[in-house]
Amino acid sequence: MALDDYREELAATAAALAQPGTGLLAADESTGTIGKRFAAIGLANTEEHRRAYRSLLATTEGLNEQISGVILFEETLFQDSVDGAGESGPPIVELFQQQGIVPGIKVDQGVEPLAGGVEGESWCTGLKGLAERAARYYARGARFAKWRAVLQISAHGAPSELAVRENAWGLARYARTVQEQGLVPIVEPEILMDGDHDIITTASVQEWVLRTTYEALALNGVFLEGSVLKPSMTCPGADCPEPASPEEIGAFTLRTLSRSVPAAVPAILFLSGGLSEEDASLCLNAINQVAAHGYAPWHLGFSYGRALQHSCLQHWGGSDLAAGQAALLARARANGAASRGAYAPGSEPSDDASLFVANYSY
């Protein structure tokens, strides 16, 4: 089938993706990267183990009136659940589809170092054999499909224009390839907070990638109504002398976002980038209430992981499924407060931890 064949479905999948007070759960950590998180609560990274976790995020009643969507890794696409007394239900995907939560899939096969680039940079693979497995996560009921690309800003001359370029060309060959397989295609082009540099150097490296990233999807001739795109916050490095407040990354977010992203994407998803999950939650309120006084065509919600998770892991730690449970869903309510604008500081209980990781890669 072709793109033309799917238009009506993409384009209802992503207004799904982009209802008012709502975001994704991004639960699409590898098994390396999962195995990390275990390792914090002292936890074997085992797939038994992974199964319960996941099991424990789809069952987590009323989780669909601020998630809209799950990005899950193959491995819980095609997973069954497991209940507390470790018997066998149903798969996991139709545990969140039964909660009205659209699936989604990973779908990248991670970062190499790039040739010819400076030092550090990267490209994304994984558009070799996409497409047949695009048709297979949609025969088994995934909605949406996740690739990111990762970007860098540092001293020594990153990111260079190749780098801006081959990434922005490869976010567009996956997301035009999966949509002719009826996935809607996040579209991530992410720089990470690593480096020193202010928010202004960010912000002009950033509309510089949303430029490039939209002129090539638009060579590509994908639908930008039956996409999303998920992008990092406007923010200074994490080792910028001058941190900046929430109101300040709202405002820089905003104008970022309005010079450089068409007003045809239904959404703009944001990634937590290693913000603590307080402080994610009080940029996406700040970049709403902005928003609400200016042009902001987009639902502006979020699709984090860390900033979701982070909390629910500690409480759950290997057993108490309620109590992992309640973390998720207050992480869940400060969040989709905060998609309207509405967040009242510290109202949810957190962990001001910061979720900052060098290079972060999963």
Second form
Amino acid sequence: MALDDYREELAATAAALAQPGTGLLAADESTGTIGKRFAAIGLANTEEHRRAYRSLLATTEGLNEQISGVILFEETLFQDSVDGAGESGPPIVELFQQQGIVPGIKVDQGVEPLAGGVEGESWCTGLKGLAERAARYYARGARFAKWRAVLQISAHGAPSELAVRENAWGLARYARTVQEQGLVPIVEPEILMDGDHDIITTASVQEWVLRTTYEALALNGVFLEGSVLKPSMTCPGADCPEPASPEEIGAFTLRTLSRSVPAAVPAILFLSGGLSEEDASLCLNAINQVAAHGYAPWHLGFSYGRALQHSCLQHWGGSDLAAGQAALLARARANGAASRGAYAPGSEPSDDASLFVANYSY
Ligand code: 13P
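Form predicted in complex with 1,3-dihydroxyacetonephosphate (13P) structure, per the form predicted on its own context:
Next comes the full complex, and the chain you just saw is listed first.
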């Protein structure tokens, strides 16, 4: 099969991920990253605990009202579920499918230091054998993929042109490769919040990064109608002395996107990037309120990891399924409303802890 055989299906999958009032649950933390989350609640990073936690997510009734798709880590895609009593159940992927939640898969294999770049810069690995892996994931039920490229803004010259071009090219090669296997690519050029730069700096860097990324996608013949963008919001650096309000973030984000993202892309699903749960909802809400008064051809939703799961993990604590699921549903409802521009601040419970982690790896 080739890309042409999949165009209709890719566009249908992307449209399913772009439904109004919905977004994605990013539950694709690598084994190392989920271990850090478990450590914070005093839980050992064992396969059984990972299985129990991801089963909790998959058995949350009503999650499909605001969650159109879920991004899984490879282990979870091939794992059977377990219920509260410790009994094995159907594959986790099937539980999501039964709710009408489209399963997706993280296909990048992490970042490596970028030789020739500025200190701290990285390139994203995972192209070798990608077509074969993507075919295997499709056969198991995955219908979309994710690849996270990471860029940073620093006083010593990051991002370098090398980093911008290398990461754009990697995203484009990945996107083309998985489309050939029937998977919708989530194109994720994350710009980290690390640093003290202001929002204007982020906006100009992000325009450059997105322009370069879409140029590379065009050169590789990526079918935009069957793709999704997952950017960071246009925020000031975490240490910027002038913090921005959600309304400013909304206005700058829309300006950046309208200057650089083709209208053929059906959905822009933001990452939370270290914003607190409530801030992630407020900013998404503001983005949609600005969009309602201007030009925005795309669905503007969410693809949150930390901002959907933080309270859930705390309330679950390794044993309390019902409390964990209630916390997950609360943040799903908040972000579902925010993706319509209809979230009333504070109307859903959240943990207001800062979720920012310096130089975050996924
Ligand atoms: P955060 O929402 O925690 O930033 O994670 C989303 C994600 O999938 C990053 O690749």
